[in-house]
Amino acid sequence: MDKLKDLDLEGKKVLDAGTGACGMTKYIEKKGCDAISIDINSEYLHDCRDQTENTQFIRANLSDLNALKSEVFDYIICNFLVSALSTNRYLILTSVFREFERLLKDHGMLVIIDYYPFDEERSPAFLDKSQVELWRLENAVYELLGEGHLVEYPPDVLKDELSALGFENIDIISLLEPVPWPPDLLKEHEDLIKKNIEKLESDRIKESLKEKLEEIMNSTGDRRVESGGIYELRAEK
């Protein structure tokens, strides 16, 4: 969260939109924020009550926040949340980001962090080949349940969209250096992949899968998974 550290939150009223596996939460509790931390995702919501100790859980979704009111959120942060919100076939980019634009006040900041596509030709930066063969899993599991899968835009996309919404100062921060994926983070995804395998009908297709993700697991080793190129975005209300 190093990314951060030059945005002073102490006092500020922080959104967290997708509290996720709750990193992003936890940190901006600790730098002395009011913080609320929202999720469409109940069970994220639970887990990461139980972390902290200030922070206010909303359940609702990220496209219709009519349960807040509107201009009062010095920062809205998302932490890896724009790339996966496609999996949900509620949660349209526009209409998220313009809730994200009546929530912030008059120069109010929006902080997106995320992944450039996890692709050779488009990606800035190396690529771990466990952790794509990962995400393209993840993706083909969600693809077979006829659900969403997720999409890592290229941030010209994304300050394009804000920019038809208003926002301005729209800053791009490349940060290339590979990152390691913490073990909670790649056993998260593993775990998300196994339960959505099981909701298959098919066995024969179940235990094709169960084994390329068992193989994708073992090729890590004891070895440090590293993502892909991050940037951080931000724009201005």
Ligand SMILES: C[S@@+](CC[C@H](N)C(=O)[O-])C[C@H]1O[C@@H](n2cnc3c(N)ncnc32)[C@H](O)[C@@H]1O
Given for the second form:
Amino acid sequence: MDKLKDLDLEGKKVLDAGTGACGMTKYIEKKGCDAISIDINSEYLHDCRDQTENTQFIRANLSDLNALKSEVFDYIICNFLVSALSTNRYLILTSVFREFERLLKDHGMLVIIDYYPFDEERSPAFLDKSQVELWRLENAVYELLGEGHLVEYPPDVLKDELSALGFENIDIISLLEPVPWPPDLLKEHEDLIKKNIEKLESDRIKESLKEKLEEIMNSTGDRRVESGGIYELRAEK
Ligand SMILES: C[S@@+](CC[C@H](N)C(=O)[O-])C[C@H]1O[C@@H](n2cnc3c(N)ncnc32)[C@H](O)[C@@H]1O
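Given the form predicted alone, state the structure of the form predicted in complex with the named molecule.
Once more the chain from above appears, this time first in line as the rest of the complex follows.
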């Protein structure tokens, strides 16, 4: 969140898109802004309400915010929201961005912070193939089960979507340092993937996915797996 330090949020009208575990909501509230935090999941809103004082919470789908007036926000901040927008993929992304464009004041700013650990061009030094493959396998199994999962949106695709909607001065500001995965986290993901593979019906698919998982885990050896590619994109209306 150091990256947001240069933004003067005091007294500004801010939409925190995707309340989640409340990390960003607490941060911006401390900055003295007039915040509204929105999530589709009321459980998150309930928990976050207990951890904050002045923020207004709304349960809504960000792709349809008809209840909110146009051109009211100075900033819209999406902290790890975009990769969690899994339903209907690009369709929902476009409708969410369209709403953001409507809700921002002229020259208002959209800030997106998210993961994209597959960017060989921007982060070759810390691209860890095992981490990337594990992420992809986990998501593929969720897809086969028909369940929601994180989506790989390349920041450049977001940039194109936003400029098609009229956003300007779009900058992909940074890809932060890699974060080493604690060995426990790796094991947690391995166990979760194994458990999900067992829910599948086809024995043939199960076997080949288990083989793939084993291959990935063997390839990590004793080295620590690193998760890189946290980027920040800013776009002006
Ligand atoms: C990873 S969490 C966000 C983390 C949070 N911003 C923070 O700083 O701690 C992603 C959140 O986006 C919410 N979300 C996903 N799709 C949504 C949608 N279409 N409308 C509203 N919220 C959505 C999920 O319910 C989840 O709480």
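Treat the numbers as computed from the prediction; the structure is a model and nothing was measured. Definition used throughout: the rigid core is the maximal C-alpha set that superposes within 1.5 Å between two forms. Residue numbers count along the first chain shown, from 1.
**Student:** K26: with the rigid core matched between these two forms, does its Cα shift 2 Å or more?
**Tutor:** Shift of 2 Å or more: no.
**Student:** Once the core is aligned, please say if the CA of A140 is shifted by at least 2 angstroms between these two forms.
**Tutor:** Yes, the C-alpha position differs by at least 2 Å between these two forms.
**Student:** Using a rigid core superposition, assess whether L9 undergoes a CA shift of 2 Å or more between these two forms.
**Tutor:** Result for L9: no, shift under 2 Å.
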